[in-house]
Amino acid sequence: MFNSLISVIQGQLKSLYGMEKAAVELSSTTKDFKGDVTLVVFPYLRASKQAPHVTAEAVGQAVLANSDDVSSYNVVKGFLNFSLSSAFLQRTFDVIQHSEQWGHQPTDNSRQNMVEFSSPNTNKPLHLGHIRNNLLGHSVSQILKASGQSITQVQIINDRGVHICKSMWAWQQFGQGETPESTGIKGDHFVGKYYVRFNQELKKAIAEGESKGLTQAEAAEQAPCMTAVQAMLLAWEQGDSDVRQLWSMMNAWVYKGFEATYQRMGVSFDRNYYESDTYVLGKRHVEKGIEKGVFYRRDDGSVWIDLTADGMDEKLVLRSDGTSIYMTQDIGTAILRFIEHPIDNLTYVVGNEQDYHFKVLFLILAKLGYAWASNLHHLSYGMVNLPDGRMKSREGTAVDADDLLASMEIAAKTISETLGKTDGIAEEAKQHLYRTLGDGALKYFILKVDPKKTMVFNPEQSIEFTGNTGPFIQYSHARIRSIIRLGGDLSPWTWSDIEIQPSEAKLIMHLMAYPTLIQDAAKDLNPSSIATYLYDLAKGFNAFYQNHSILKAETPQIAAFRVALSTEVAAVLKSGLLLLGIESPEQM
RNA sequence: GGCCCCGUAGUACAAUGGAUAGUAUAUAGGUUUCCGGAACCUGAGAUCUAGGUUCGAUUCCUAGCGGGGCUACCA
């Protein structure tokens, strides 16, 4: 929206100081100064050869004379503050009002991006760490879509390996044939129970080993349950039908459980990859890489890449027995995805403990000669800690995803009932509402934090519904919608009926920033900027609402304009919350 | 040890190199003739330390201190 103003400023900088295509950046004026947008003139002093305030004055005067976007200006030291004209605000609001979906770009099918997220192990239920991953993956996908990209959402499920064998072995030993159905336990929790059981056995065996003078590592290695699990893993690799059958059955239980959790969180995938299918991929590429001289084989048969010249280590890419590791699989899967799908970008949502892994992976793919290696992105997010420290699933301090979602819903119910605002809503709609509000609180609490930062999850604070929270924004939205409903039929209005008030101008400018915000959030893969924006918008509207009557405005035309403005604010609140995976109720 | 990330009010989070470092909680107070008070308004409270670059540094660079992660023929 500032394009014409920026080009006027550039034109004036040229005619005043002979600057060709000067960089012009406008920022919004700090609240304690008069004006709407600010140009910092320090960068132009070299060309103007004049004092900051003289330069600012000269530019201000020239721009005012040549642009009807601004109505006045003032100068404070090197800061040139413009006030936007009514004409500019009117044009801006007209554009917002007449756009199909303000802020969203139409999907450009030539911009294909694949987002991988979630990617759980199948031996235990999802926990709080997975929640951050899923919320980020879903939100970033929505943001990329809104920015105009075509998105494919995928996950790779770690369905094989030593972890699931531990659950399998424990179930075989102690399960006595019980199932999720027979016990009424959700499938993923059921399998997780046996993972815990295995670890109890292991702990006992280690204690026993240590008492015989073994080191902890030796004791763990020699523990009977561990050797049994290793044997089971080998049998799986060799395709042993009993083991495979057990494996399929237990994974199926887990998938059923996961599906319920995903649905509850509101996330979905266009395609699932399974590690049992992909773990052998990549070997062929390793062989080719050896021929190219990218990798080298050691005497024991293992294959490595030397990255010391790039400031990293030597990394293994194939074991000496010829089997794949994670890296091998990821090389193969990435190549496969670019062959199978017409994508030009691939984004991995994975925790920052794997920063090094992805650095190496991307470098290897570049060395193998794939041009798209520069279009691989790692959305690296920080861990979620509890107020008293790190979560540890083995110590039982992990926050279970299903429990957390359920308790948020209960908290929402309690608060809503206390406030007594849901009387008269049908019972079924109430259930949905509590869920929506609980989700809103949780999702906003997690997504408002910069993804790359380690965050503290405080259960008590996460169910707060006042202040900088999801329900605050949901409430603001619901209240606006309520007013609009009350308004009913409104008289027609034109700009000649309206004198835009300062707080209305602020709202228009806030709405104006939405498209750029989405583009920036997409570029940075960062939903937290959306959260901050929505909170500020809701707060700005509430301040306006406090001081100006909407339906009982001075004239019916002003009332109609304010309803129109409110409608656009509500639409952006709703649209922005959806980018965070949060619904906006009409009533709460 | 090596490599990477992070240090902002009591606590939790903001701040494309720009003005007097924002917001929420907690804390002290205020707003009932009014469309939804889950709201609004006011007060007090912070950039780990020492250098450097810059007209200007929470932001960039160096060193130190503190916290976390990675450093497996695990994923």
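Fair warning: this is a prediction, and the values are worked out from it, not measured in the lab. Each form is matched to the other, and the largest set of C-alpha atoms that superpose within 1.5 Å is called the rigid core. Residue numbers count along the first chain shown, from 1. What changes on going to the form predicted alone:
Think of the chain as two rigid blocks: between these two forms, the small block swings through 11° with respect to the big one.
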The other form holds:
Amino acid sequence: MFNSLISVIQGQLKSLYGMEKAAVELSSTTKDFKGDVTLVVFPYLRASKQAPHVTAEAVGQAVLANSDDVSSYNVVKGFLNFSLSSAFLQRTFDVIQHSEQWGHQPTDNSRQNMVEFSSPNTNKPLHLGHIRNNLLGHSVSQILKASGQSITQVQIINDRGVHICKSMWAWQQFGQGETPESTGIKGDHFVGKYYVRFNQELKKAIAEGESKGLTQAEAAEQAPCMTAVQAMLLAWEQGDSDVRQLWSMMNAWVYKGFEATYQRMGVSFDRNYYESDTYVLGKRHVEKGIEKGVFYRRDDGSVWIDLTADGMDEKLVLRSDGTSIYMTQDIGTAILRFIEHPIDNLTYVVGNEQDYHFKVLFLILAKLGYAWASNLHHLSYGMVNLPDGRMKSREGTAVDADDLLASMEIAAKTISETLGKTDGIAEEAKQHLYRTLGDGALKYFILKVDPKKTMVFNPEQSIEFTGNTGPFIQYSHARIRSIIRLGGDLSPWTWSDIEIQPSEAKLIMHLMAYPTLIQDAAKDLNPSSIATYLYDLAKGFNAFYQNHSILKAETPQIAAFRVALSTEVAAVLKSGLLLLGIESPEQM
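With the form predicted together with the RNA in hand, show me what the form predicted alone looks like.
Excluded here are partners and other molecules; the one chain stands alone.
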């Protein structure tokens, strides 16, 4: 939208100072200054050979005289602040109105990005930590799509290993043949119950071992339940048919449960990878790396890479018995993905406890000669806790995703009915609204926090209809949609009928910023900037609504313009909420 203004500024810099195609960057004027957009003139001082304020004054005068985009300007030292004209705002709003999906770029299939997220274990249900992971992964994927990229969403399911065998062993010992169907328990919750049961048995065995003089580590290693699990894992790796059958049956229970939770969260994947298929993938590439001198083999047969020259340490990539570790698997899986898919970038959504792992992984892939290693990204996010502290799955104190989603729906119902937000709405529509509000409260509260930060999820705060919450923005959208419905058929209007008011100008400026916001959020992999924008837009509309009549405006034409402006605000609120995975109610 600023191309014409930027062109004029470049022309005046050439005319004044002989600068050919000078770089021009415009930013929103800070609240402390008067104006809409600001040009910082310090980069032009070498050419102007004048003080910052003198240069800014000269450029401001020249631009004002040669551009109908600007109505006035002011100078604060080296900051040149422009106030945009009504003509500029009119042209901008016309573009917004005639845009099929304002802010979204057409999909460019030459920009292929893969996003990996979720990565659950099949020994327990998804919990609050998984919710943050899934919401971030889904939202980042939607933002990248809106920026014009083609996106493939994938997950790798950790379906093998000692933790999986713990649930399997406990079910064998204590399950007495019960199933999710026979107990009425959702499959992932059912299997998770036996993971907790194993750890209860292990605690008993450790206490018994310690009473006999063993250390805690010795007691854990020698515990009968642990040795049985280790034997089960070995049998699995050797292809024992009974163990494999048990493993397949219990994993199937979990997958069915996961799928229900994903549907509830509005999350889906284009491709599932399974650790049971990928855990040996990297071995061949490690052998090739030895030949290239990237890795070296120690006397015990284990394979390592020396990264001390890169400021890291020596890293094991293959055990002495030839078995792979997570790093081996991740090397092979990354290579496989670039073979299977025509992707340019691969983004991993994984908690910050794995920061070092991904630094090593990306460096190893670069040393193996893969040029695309520079296009690997780790969206590192902080832990999410509840007000009363952290959760532990093995002790059964984790907050299950299903339980949390259900409790948010109940909370939404309670507060909506208390505030009278559902009066006059049909019962079936009410039930959908409660779920929409509960989901929106949870998703928005989590996504409004910068991913890098550790956060505390507070259910009570998240569900409020005032302040920086999902329900506040959802209610703002519903309010606008109600106004539009009440407006019915409105008089036609033209710009000659309208004098844009300051609060209306602010809304148009806010709408204008949306496309750039999407591109910046895609670059930064940060949904929180979308959340902040939506909150400010909703606040701006509500301030406008409080100070200006819409349907009973001074003239029918002004009323029609204000409905048109409100319609575009609602469209962007809905679009932005969808980028966060949140539905916008039509009625409240």
